[in-house]
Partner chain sequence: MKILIVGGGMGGTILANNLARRLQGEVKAGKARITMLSASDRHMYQPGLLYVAVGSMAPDELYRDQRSLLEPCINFHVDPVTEFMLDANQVKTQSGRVFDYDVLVIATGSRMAPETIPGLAENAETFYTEETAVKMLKTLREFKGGKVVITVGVPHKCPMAPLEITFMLNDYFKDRGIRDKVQLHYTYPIGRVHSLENVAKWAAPEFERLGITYETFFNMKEVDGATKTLKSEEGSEVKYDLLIAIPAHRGQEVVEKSGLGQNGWIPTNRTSLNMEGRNNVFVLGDTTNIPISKAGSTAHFEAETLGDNIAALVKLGIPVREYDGKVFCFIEAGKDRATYAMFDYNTPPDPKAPSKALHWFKLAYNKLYWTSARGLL
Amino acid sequence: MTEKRVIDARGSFCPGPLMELIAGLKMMQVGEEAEVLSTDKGSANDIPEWVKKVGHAHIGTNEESGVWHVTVRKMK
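Would you pass me the chain only, in the form predicted in complex with its partner chain?
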């Protein structure tokens, strides 16, 4: 198991958590996981929606004290 890559997008209005994830995935290997940290509630919907559309895997989402942790696995 490789370590999860953390993409800390807290406080990111522009480009925002999903764009940070898209950029981050370009630097990852297939099978690797990223955990996006976001203070924007919208990310809990945006990220899984995009991930499904493009064919990566949404592993899970949880919220801890106003920070959403969205975990994604790169599939292609």
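Output the structure of the form predicted on its own; the preceding block shows the form predicted in complex with its partner chain.
Chain only, nothing else included.
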């Protein structure tokens, strides 16, 4: 398994972080993980909801010093 792809969307506001994740997923292989870094608190809810809706896996979300880390695994 390769390293986690980091998508740095800090400073971007909804729907920016989600759009950056969608673009990143298009370049990833099934089974790879991406970690979105976002300073927009809405990403903590919006990204997991979208991921579930489209069939990918939400691995986890945590906040460190005002930055949300949302980890997703590409499932299809």
